[in-house]
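First, one chain by itself: the form predicted alone, in structure tokens.
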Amino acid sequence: MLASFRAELLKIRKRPATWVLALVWFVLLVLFGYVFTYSFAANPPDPPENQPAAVQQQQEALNEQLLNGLLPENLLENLFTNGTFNLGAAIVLILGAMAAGSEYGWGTLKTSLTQRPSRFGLLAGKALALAVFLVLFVALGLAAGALSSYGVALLEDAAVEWPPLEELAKAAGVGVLTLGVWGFLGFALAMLFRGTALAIGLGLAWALAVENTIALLPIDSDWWESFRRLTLGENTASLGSIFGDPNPAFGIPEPLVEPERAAITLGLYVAIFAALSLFLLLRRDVT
């Protein structure tokens, strides 16, 4: 398993795919996160003439809102209460597909599992390396973060003060779960469909198509209700108010599951889809 770990540390590694993949996650999260936010809150439009005082003054209230949002002191509400750290999940579910289904299209899954590895080993080497990856992206969403926020300190002449260290320990946890069970689910997606078209397809429309229509439909039902409590983003999107209330701003919902709840949902979600993927790669020809 060591040999299978590090040969598919190497191969991710020397992919220039997966460093396409990290620069795109760093760009997003500093145009979505901060440039945007900040252009607007700093440059907003000229109000209209007949504007009341009381709208205008609301208006600034907001704006005053977006700009302490993106300062370094609120660093991990922005990334994870804000829902920033979710773009990434079609980023690692990209990743994760890759990972496990480039050698069926390559041809060289039966090559690899000749040169003694079993079939179990060959999954867990996978499995770690892009567990490693995985980490790496959550480092490198933190620190996009962190540089931003203190950009925007330094344009904005405010006090630098960063959050407390256990809260970056419980954020750097709370970021692999939530782009460990995309990741993972991209996985398990190439392993249903033995290659990487398909998986990412299928994986890109239900995280960008079907679990926002899922947020958005105005059922009032109890059983709807139930089924959104289990989906993947409402999940994430749970787990990220650990650090406390949405940006009123932003226009966030309420979440429907507990923190606690949701960190247990995920880790299930992971091993589930780990699960999946070594079952059908012990019970399948691998042709």
Second form
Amino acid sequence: MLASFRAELLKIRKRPATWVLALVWFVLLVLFGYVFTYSFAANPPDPPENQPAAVQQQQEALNEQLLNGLLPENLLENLFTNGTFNLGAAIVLILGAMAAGSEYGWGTLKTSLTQRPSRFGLLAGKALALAVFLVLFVALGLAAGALSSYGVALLEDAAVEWPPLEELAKAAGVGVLTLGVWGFLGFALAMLFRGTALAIGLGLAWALAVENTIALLPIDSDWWESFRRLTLGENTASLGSIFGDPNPAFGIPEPLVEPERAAITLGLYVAIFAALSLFLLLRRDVT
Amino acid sequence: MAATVSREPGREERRPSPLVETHGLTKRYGSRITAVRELDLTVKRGEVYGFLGPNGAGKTTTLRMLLGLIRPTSGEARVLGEKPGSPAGLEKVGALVESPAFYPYLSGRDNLRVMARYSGAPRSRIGEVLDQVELSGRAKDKFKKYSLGMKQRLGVAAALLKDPELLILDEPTNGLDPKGMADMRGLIRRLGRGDRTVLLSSHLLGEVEQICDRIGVISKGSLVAEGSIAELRGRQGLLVRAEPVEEAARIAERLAGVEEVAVADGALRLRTNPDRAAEINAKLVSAGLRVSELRPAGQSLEEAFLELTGGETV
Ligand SMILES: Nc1ncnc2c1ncn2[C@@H]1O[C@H](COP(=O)(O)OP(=O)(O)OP(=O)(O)O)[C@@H](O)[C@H]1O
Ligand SMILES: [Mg+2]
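Switch from the form predicted alone to the form predicted together with the partner chain and print that structure.
What follows is the entire complex, opening with the chain shown before.
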């Protein structure tokens, strides 16, 4: 397994697509997490001439609030509670799908398996290497947020106060679970479909369209709510909520799931996705 | 027809257990396709074994089963005494199955680094195998930039990483130009020297004839013959042109030691020992026949092959 892990690390590390995804992740986070909000809040559009003073004040207070949310002390609220970190779902879904699916596309699975590793060892090494890169992507996301918020503090001449270490450690855990569940979903889908294309297509459709639709459908019943409690988005959102109240400007609903349960659910999902991948590899012919 | 004569019987006596042995090996896909049917195969230590069959005969399917990539529907196989595909069984087996498959974005050398990590081969082997397949000069180039011949050679290099006792090569000359083919065959012959056993699949008769000690012929999933080239070439005979041909045929039929007489294109084909040519000639002449041609006419390996595979071209 360790040998397979090292083989897999070499493959992911040397793959250009890995670093393209890392770059896209960094840029997305900086843009959507900071640049857009900042340019809106710092340069508000000119108010219409006959706007009442009360509305004007309200507008200014909101901008103030928005700017405040971008400062280092609010790093974790901005990244997690506001859902910015979930932008990474699509990115790591692709990363996970590539790690598993490309082997089928290139036919390299047979080349690797005839070298000697057991199927279990090969898959465990693969999953472990993916986990390492998911952790790196979490670190990259946190770093992108930290750098951006530092930049905002400099521009606004605000004091730089970081969240306490304990909160940062929690954030690392939440980040790993958030990206982990999507990364391993991509991994399992690619094993299931024996390729990247369908896995990425269906995975993205689920992440971007289906889950959001499920959350918005006005169905009022117990079983629907218990179903919604199982979706990945509800659970990651619940974990994100532990860092503070969401900014009302973003209109984020109350989480359905309690954070402890969400952490367990997400952990179970990762385990299930990994187990499913292993089951598929052990059972199926490699042609 | 399952003769088992090796060119070097001395070697087998020392290590009697066959390197590869299958009994009733069968692979079905769905209910309609039987890719491999009741295959009994024996590959002995030190030989270069040619696994010959037309397209779709089941060669690749068999080799995949020997490597544990696919599971047989029934029957069993032992490779180096182990279950196919188990890490212990693969320890001394190197293989190139179907087309060479590697990571396109990695260089040849990095691809071998990945494979060496999987196999546990020491890093020093990478340079050695690159030299062996004469790819050292291009080792830094990306796999996707390789020509087909270079890809094929990288596949052989990866198969050699473990310094295997058994080398399994599935149509390694497929798609190569004549020079590439000749080079690859030279390489395989070199690799097959000494104690190493090579199991080479091919749909080219001339190829296995050049390289292999022993051949197994597979057709429509079944092994239809196994033996040395000489054995497969089979029964020898004589071609006789004599006038009148019907009379000649009647006389020939009565000769002792002539197993079969056939008339084709105005000539006789006798299945008999070619050494009897002079004697047969004398008999025909003394009966008053005019003999214009008389020569040994062994069934060519090609004819034998066509007969075995039911006329499918190779
Ligand atoms: N995964 C599969 N699913 C269904 N049928 C298959 C599969 N793999 C192989 N076959 C069938 O099994 C038969 C044997 O195929 P195989 O690839 O073993 O032949 P081969 O001797 O290697 O041929 P070639 O010389 O063309 O490589 C063919 O009829 C093929 O269509
Ligand atoms: Mg084949």
